[in-house]
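Single chain ahead, written as structure tokens, the form predicted alone.
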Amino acid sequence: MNTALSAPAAAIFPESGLPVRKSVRRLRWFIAAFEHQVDEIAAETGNAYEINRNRLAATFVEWLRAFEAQKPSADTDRLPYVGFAAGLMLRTLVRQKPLTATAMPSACDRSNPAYYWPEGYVYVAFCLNVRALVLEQDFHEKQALVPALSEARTWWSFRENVAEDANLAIAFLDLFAGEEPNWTMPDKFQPGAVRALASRFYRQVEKGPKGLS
């Protein structure tokens, strides 16, 4: 069940008249977009959710600070930073926990990610959809869905690992988006040569998180 991820992101999010890369840095749009995503998944899954808007506002503030702190100046780094920024967003959602699933269908399949971790499923869908729309608008690139999005084992590993280290949410979003995750220093933006250099020093421990290695 990935229709909330395969549907065009533009159909999910509110129109602002601005590119999403700018809209997402505005609190009003961020909250409205997240609410739209929750409504979309609630309709798709039959789950019921409650949003803590104070925590959602705190999520936005924490994410924007993290976004600005590592925002690159080089144009060549803009594309890889899209995925990293989306990962930062997922990390912050996992930390702040602005969403609570209050009910699920009685006969639902708990091995389905949407029911195994209903809040995490919304967080991933939201971040991937924001990522997809920025890539499409700014770089004319399409985001591909990967099998890991539907794999119960991967979602078990995702939930268990980010509970211990929220930074790993950044790497898991790369995994879900079909990119090469950085399991060793996921919270550090490492474009180009810097990433390649880091991988030489950390190759011996880069075996993936618990449940995936």
Second form
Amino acid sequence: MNTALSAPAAAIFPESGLPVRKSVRRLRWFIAAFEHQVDEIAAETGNAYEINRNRLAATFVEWLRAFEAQKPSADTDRLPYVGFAAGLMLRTLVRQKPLTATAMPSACDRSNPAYYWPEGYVYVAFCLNVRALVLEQDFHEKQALVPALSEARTWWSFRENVAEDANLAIAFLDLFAGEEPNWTMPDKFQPGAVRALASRFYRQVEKGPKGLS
Amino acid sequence: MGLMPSALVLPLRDAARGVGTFASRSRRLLGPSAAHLPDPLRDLARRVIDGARRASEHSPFRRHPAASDIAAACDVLAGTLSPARGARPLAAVLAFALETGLRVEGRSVPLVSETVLALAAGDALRAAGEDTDAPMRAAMLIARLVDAPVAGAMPGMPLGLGTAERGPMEHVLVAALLWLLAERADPSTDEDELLALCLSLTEAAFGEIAPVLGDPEALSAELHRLADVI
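What would the structure be for the form predicted together with its partner chain, rather than the form predicted alone?
All chains and molecules follow, beginning with the one already shown.
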């Protein structure tokens, strides 16, 4: 696994007097943190990237709107909403495409996710790192990453599926973070009470996306 | 400029801007026909135009707004500085933001008048009550400045006809006011960077801003919401 996805997230992002759950809702921090993430991965992989600031600002605005729209009121839903909000961020990055890889090392291994999809790799790393930092600061929880995060097959499926339906990015981020993905309605946050009720009425038949068995 | 009567400063800055606009437009006009001119005449024309452009750019009347101007513009918006003292620095800061924003928009930059900006901004600020908050003052300024002839084509120049288009003006004015409403807790704030960020934010959120531009109450709420997340 590349260090960009296993290094302590706090070391990557800019200092802020606020907790990350609040900083990330500030445009200045969001842009600075994303740029730090890009620098980190560029240094690690040898890839060169170009950031479109207008698209990054559009990512922020669209994500914040989606974040506020489904923000739960119950305290018990705060923890699961962290992962969902990170997934919303990945969906918006995939849609807005604020990053372009302009060069890669000539002899790079294209089966490595960082070279297979260099932009997607940064998006995933950024969202996982923000997620990890909020979990750590607010809930004293450590984010678990799964081997799928380094598997070429998973990344192929991830790229193919989100190109057709960006909402699946939310489920894929759950998969990468070792959580149970919701493949059927990934863009709808299910508060605890709804989840509990649904499990009593319906048999859960979760069908994975194409390319993942 | 210590001995300069203060009433002359804004018109002189406008004059310096006019020289710069004249030079850049003249260079564009000369472009296609320059190849057909005799060498000495072409060189002379270019020297005159470049000299005018340099004189405008290096004029002591035209400059990046000082930190004290930006602070005064923020204070007058917050209501802690009177319009009488704050309208001029606010005009200087807004003129800079308009020129920067309209250039970023990729259009030919219209001639901006700091004198008209100061007069119109003063009117809008005096119309605000003492208990008016900063986002509402910003909304009132936008409404007043969009309708004031603060920017337009240079008289007598055949390129860039007409007054500045309303759409880009609204866009850049909103960004400029968001820039002044943004929190500045960090003393090392890079103002150019912050203005660029506000231009990007306005671009991204203009779909929500445009429908409320004619409604100061709703616009003020939107400006408040956006300024809070910068």
